[in-house]
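Just one chain is shown here, as structure tokens, and it is the form predicted on its own.
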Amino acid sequence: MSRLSIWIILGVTLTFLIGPFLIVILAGASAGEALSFPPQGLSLKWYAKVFTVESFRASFALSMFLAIFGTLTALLIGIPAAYALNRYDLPWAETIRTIVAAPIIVPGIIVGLALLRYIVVPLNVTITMALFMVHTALVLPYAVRVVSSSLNNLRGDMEEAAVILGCTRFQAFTKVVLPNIRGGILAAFILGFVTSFNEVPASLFLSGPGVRTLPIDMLSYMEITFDPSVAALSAILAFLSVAIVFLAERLLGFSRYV
């Protein structure tokens, strides 16, 4: 294959990957009053307007709450689960791993509908609690998988040496295992945070009046207003997501765990 062919293939690939982001960025910078591409002149007024829309601020706060605390809860459950699956010869271990991975395999719409039908309505759970439950469930498989990958790279004899030297199993876990897999835990948190913040299908079923995540609020906003502010907000969120993943890769070696 010639060098020219390689550059052409690379250019086409980058166009498909980066092209949509460039379109959204330019559409958000339009000076016109309607969402369009190519933009009708250039202006940053729609980027400024994003921060003045009350519903965006409220839904952003909810999305941040769900992404942070949902991911932390998933880690509190996922770290012990990953440790048990990695360090002990449990019966039905592969079945357990499959069940844990179910939220990834099953479409989010089905997860949201099932939670709404069999938990939210019968138990009269609040919308916020329902969203918290579904975001935790959707992030949990990533927590287990990433932490398991980190545990696979940790030598088991280090923990056994700590036990021989007088530590209890719990002390060996907290003083030896956790410090040595902190990079994997941080990587799991970042992956879970980004996944939760951008979650749409399951949240679509569980959102309600005044209680909506940011992606759902953006969809609702476009139903009544077709100005470029949604494109501007999309560009901001894309930059934030890319920046978080880039920093995670540079500081933690993110690709080693996912």
The other form holds:
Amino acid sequence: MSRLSIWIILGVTLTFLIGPFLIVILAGASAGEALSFPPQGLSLKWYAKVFTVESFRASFALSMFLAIFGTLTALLIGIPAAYALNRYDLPWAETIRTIVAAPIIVPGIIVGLALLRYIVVPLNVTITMALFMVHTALVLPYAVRVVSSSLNNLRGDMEEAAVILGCTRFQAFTKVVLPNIRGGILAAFILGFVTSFNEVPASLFLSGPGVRTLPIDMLSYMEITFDPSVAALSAILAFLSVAIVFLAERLLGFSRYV
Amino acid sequence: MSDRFVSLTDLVLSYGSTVAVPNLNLDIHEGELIALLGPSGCGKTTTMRAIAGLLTPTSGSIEIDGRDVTRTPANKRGIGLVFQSYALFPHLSAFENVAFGLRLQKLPDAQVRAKTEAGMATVGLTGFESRKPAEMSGGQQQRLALARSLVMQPKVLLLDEPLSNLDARLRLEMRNELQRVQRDTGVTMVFVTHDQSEALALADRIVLMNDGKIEQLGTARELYAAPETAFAADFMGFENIFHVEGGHLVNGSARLPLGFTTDAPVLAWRPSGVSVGAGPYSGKVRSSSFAGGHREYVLDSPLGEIKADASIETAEVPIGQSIAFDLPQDTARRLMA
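Condition change, the form predicted on its own to the form predicted in complex with its partner chain:
Below, the chain from earlier opens the complete complex, with every other chain and molecule after it.
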């Protein structure tokens, strides 16, 4: 392939990857009243307005809550699960792995519908609780996978060495295994956090009056108000995600685990 | 000094439905350096893991220092184990690796410090306290693993293939080191190896294992000079092993008359015990290689392959040419059937 065509392919790819991002940033920085591109004059007023919208604040808080506690819960289940799958010769280990991975494969919209139809409605679960459950379930596969891959790099005889030096099995886990998979756990947390925060399809089913995650709230805001503040908010969120992943890569070598 | 410091009685070890060691009886003397020697899969590592408590015996008992520890968990046995991979803790400094077990005993800090420093000095690692294991060479890592075990003052120190990961020069150094540590501390050492030269050089006594059973037990000298079975003989370098039937050496359908009378069912010769250049038998040279002090021939004879060492003083016989050889009585080792 010639040099020129490589540059063209590279340029097109980058345009498709970064183009929408640039459009959103600029659209949010419009001085006009309606969402449009190219922007009609430049101003930061929509970026400022984002912080004054009451529902955005509430939904941002809910999304943060789900992303943080959903991911922590997923890790609380996922770390022991990954450990058990990795260290013990479990019957049905392969099946368990497939089931754990299911939420990655099954479209979120189906997970949301199933949860609504068979759990939320019959059991009369609150919407916040239902959202918490679905976010935990969606993040769990990432938690198991990422933690598994860092457990794979850790030799089992280290734990045996710890036991022979006087540890109980549990102490060997906390004193030797955990410190050595810390990077993987942090990577799993960040990946889970971002996944949960950006989740739309399943949350769509479970959002109710007054209880919405931020992306859902943005959707419904746009149905009523067509001003550039949604674009501004999107840009802020995109920057936030990029910053988190960039920091994670810098601090932990994130890409090793994902 | 107890002769039954570690005592394995009717020990049966299995993984799931696979029986690795069907019935083992072994007494290890206090303060000795004993080797469990054998090919991979012979049960030597399994036996070592059982002594350490990492594997619960199916039946039988293990006693250490007069106490039955068969059901005692690994963390309460007072045993040290140096893993083949060293199994150092990568997130801890060399100092903290050595101090790990002492800290678990909740010793006062000053005592932990003193014992750890002494332990590191014993293996010549003073000055390396703040290094991470990954920043140390293979030999240093092994000495660190040794120190980590020794500071716990174990009743028995187990070593899994202690020299196998080291290059030739370090091997010699480590061998001397292990012997010195054993002399200085008097700790009973059990090491596992598949390398007969390692066992011969290091061990007071050797337990030769095959298929989960003890094939032969004796001092290095005894095992080397007087193997009792074909397996032991083969492991100790008697590479020419033949059955004897009615005054003939037999290999498959091939029979050659034996030059002397014997009632032994099996005879074996080292390559150095075969005399080349004269004798009643003849073989065609298949390969010939110079090995420094001698020349190693592989001969095709009516009995099959014969390995023979010849003096370098004699002229080399070219490949393909026939040569006379003898299997003399005085170098023959009599074996059990």
